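Coming up is one lone chain in structure tokens, specifically the form predicted on its own.
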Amino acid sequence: MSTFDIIVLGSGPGGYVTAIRAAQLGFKTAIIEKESLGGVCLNWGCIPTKALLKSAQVFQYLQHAEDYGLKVKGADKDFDAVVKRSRGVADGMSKGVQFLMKKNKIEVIKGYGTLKAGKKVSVKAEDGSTTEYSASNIIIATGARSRELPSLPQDGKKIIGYREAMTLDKQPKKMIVVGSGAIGIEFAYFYNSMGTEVTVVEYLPNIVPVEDEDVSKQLERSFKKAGVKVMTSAEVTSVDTSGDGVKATVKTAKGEKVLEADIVLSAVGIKTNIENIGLEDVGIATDRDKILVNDYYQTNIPGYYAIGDVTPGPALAHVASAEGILCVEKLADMHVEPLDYGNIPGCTYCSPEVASVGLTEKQAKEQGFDIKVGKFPFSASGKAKASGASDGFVKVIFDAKYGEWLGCHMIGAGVTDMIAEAVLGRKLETTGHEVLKAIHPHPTMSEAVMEAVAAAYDEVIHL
């Protein structure tokens, strides 16, 4: 039996990053993967979707070339080529992870891993053979998949999840997107930009419901302007797939409506991959579809750890990576501190982009803070106007008493790259005054952060 210091089960952005950090720290490390290295994120999530979205953005630029004083004749899309490019980007990234495994001398074990008592993992290969491995520490990083609702049973053809949405044989003329979290919103933007008639159905009162209400309302305005139909406080109660297309019955405050489309995309959240991996055999505790862990990701059974989507934290790639690094650094007896889950940035890569960190205005008030709020619209930004991207704003929230940066919420072009300023500022306990006096380059989109802070402190210049 092969024995390791650390075995990682799953090779997504949690698993492979964990394995690399473990190897860097001198642990003899193995990683088990049943599909492709990189997991959902690299192969079916974060990376290939961004490739699709970039194609959509370029197509939009071509369609609006005259806005920039340019003439483009005959610009059209090739849906198959767009999908092919996305798959090529994903394949390249997966090969990059293969290289990193070799570079860091990590043993890659292909097959389906099942946990066993006594710190062992049984791996079933494609040929049906089974091999057992043991380790001093086993880290579970099996991730999650598209969640299915009883009213939306996915058949992979007419009612689909995110995987099928990335590789459709042909572009649908009409699509219903159920759910307006990051996955639903990104696909709604992509297909709308490609020319599909898109309707978004959201159960809650606002789209992107985890975001600040001002951001949700702005995105809804931008989407409607782009031709996306948005239905909030609405629920798909049933879908009829017996005809050529689909007929979705939607319950609203004003009664039921029947929507017709070619395809329904179910984007109603995720389901963790914790079934049939041996948790019950080992005795690992779970609650509401999540593996219970302490601040350093140890389960209730010594020697078994869990990170990423299978644990109660936010289901985000960068969170899984950070959790895995912290987990193995703790195993290496390094001085580490628990993650601050209040300072995790969230990003949605539609157009305009959405990015945020910290408390919303509503949450800050509910927690009893006396707050200062500042907002700066990109319509007043020279760089945004010159770029033809003046939709959106930056909104900041500070504690009036101590100047603590409680939250930052952005919607606009490129804001997913800008949010890191707020994350770092909050990590360093930066005050509003310090942000205001840190010189931001002109003309840039990032100036809007400084201007929003200035607005909070009644010092704004360009409004």
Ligand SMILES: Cc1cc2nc3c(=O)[nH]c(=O)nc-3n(C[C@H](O)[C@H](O)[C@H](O)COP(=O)(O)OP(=O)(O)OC[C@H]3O[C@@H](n4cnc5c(N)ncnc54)[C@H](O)[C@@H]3O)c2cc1C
Second form
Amino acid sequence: MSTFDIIVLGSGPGGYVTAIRAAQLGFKTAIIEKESLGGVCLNWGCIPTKALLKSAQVFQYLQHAEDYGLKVKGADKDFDAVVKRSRGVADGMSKGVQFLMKKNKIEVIKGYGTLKAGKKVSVKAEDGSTTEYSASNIIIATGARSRELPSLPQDGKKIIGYREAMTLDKQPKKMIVVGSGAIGIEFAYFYNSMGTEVTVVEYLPNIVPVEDEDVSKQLERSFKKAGVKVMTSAEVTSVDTSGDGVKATVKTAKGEKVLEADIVLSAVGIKTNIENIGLEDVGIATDRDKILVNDYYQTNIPGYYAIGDVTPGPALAHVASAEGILCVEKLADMHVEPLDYGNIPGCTYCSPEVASVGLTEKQAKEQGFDIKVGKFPFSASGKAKASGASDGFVKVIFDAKYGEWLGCHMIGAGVTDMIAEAVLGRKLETTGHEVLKAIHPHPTMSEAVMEAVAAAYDEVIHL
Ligand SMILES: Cc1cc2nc3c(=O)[nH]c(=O)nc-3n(C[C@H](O)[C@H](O)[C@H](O)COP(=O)(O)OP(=O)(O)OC[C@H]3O[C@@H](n4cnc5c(N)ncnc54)[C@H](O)[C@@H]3O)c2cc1C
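Now the other one: the form predicted together with the ligand, given that the block above is the form predicted on its own.
Following is the full complex, with the preceding chain placed first.
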């Protein structure tokens, strides 16, 4: 039986990053994967969606070329080619992970892994053969899949999940998107930009419900302006798929409504891959669909660890990677500090983009903080105006007493790249005054951060 220091089960951004860091630290490492290397993120999540969104954005630019004094004749889309490009980008990224595994001398084991007691994993290969491997430490990183609701049973054709939504062979004329978290909103933006008539149905009172209310409202306005229909405080209770298209019954405060479309996209969250991987045989504890871990990702059974989407905490690629790195650094006896789950940025890559970190204004008030709030609209930014992207704003929240940067919320072009400033500032325990005195380059969208902070302290210049 082959023996390793560390075996990682699953090769998403949790698993493959963990394996690389483990190899860097001198551990003899293997990674087990049943599909393509790179997990959901590279193959079915972050990367292929951003490729689709880029195509949508370019198409939008072409359609609005005249706004920039340009004439583009006959701009049209080729849906197949857009999907093909996205798959090509995903394949290229997965091949990149293959290269990284080789470079770091990590053994890649193809097949379905099942945990066994005594720190072993049994792997069933495609040809049906089974091989057992053992390791001093086993790290579970099996990730998640699209969550199914009884009212929205996915058939992959008329009621679909995210995998089908990024590989449809025909562009639907009409689509209902159920759920307005990042995944639902990104697909709603993509399909609307490509010319599909899109209705977003959200159970809660606001779209992107985890965001600051001002951001949710602004995004709803922008989406409506772009032609997306938005229904909030509304629930799809059933879908009739018997005819040519779908008929979705939607319950709202004003009564029931039936929406007709070609396809329903169910984007109501994720379900972790914790079944049939041997957790029960080993005795690993779970709670509400997640594997329970401590601050260093140890499960209740010594020698077994879990990271990424299978554990509690935000289901994001950068979180999975950070957890895996911390887990193996702890195994290498390095001095590590638990992750600060209060300082994790979240982004939605529609247009305008949404990005945030820390407390919303409502949360800050609920937690009893006396706060200073500053807001700077991109309509007052020279760079935004020059770019034809003046939708949105930056909003910052500070603790009035000690100047702690409690939260930062952005909506606008390119803000998913800008949020890192707030993450770093908060990590370094920066005060508003320090951000204000850090000179931001002109003209940039990032000046809006400095101006929003200035607004919080009544020193704003360009408003
Ligand atoms: C449409 C979409 C868009 C997203 N966009 C973003 C984004 O922009 N930014 C962001 O941060 N996050 C995004 N996410 C979330 C992100 O993809 C996940 O948080 C991330 O992939 C989780 O990483 P992971 O390593 O925990 O698991 P996964 O990426 O799910 O990887 C798990 C891997 O384990 C393998 N596996 C499972 N069971 C076994 C087994 N028994 N044997 C062998 N292999 C197994 C799976 O095949 C898979 O490859 C998006 C998700 C979706 C669905």
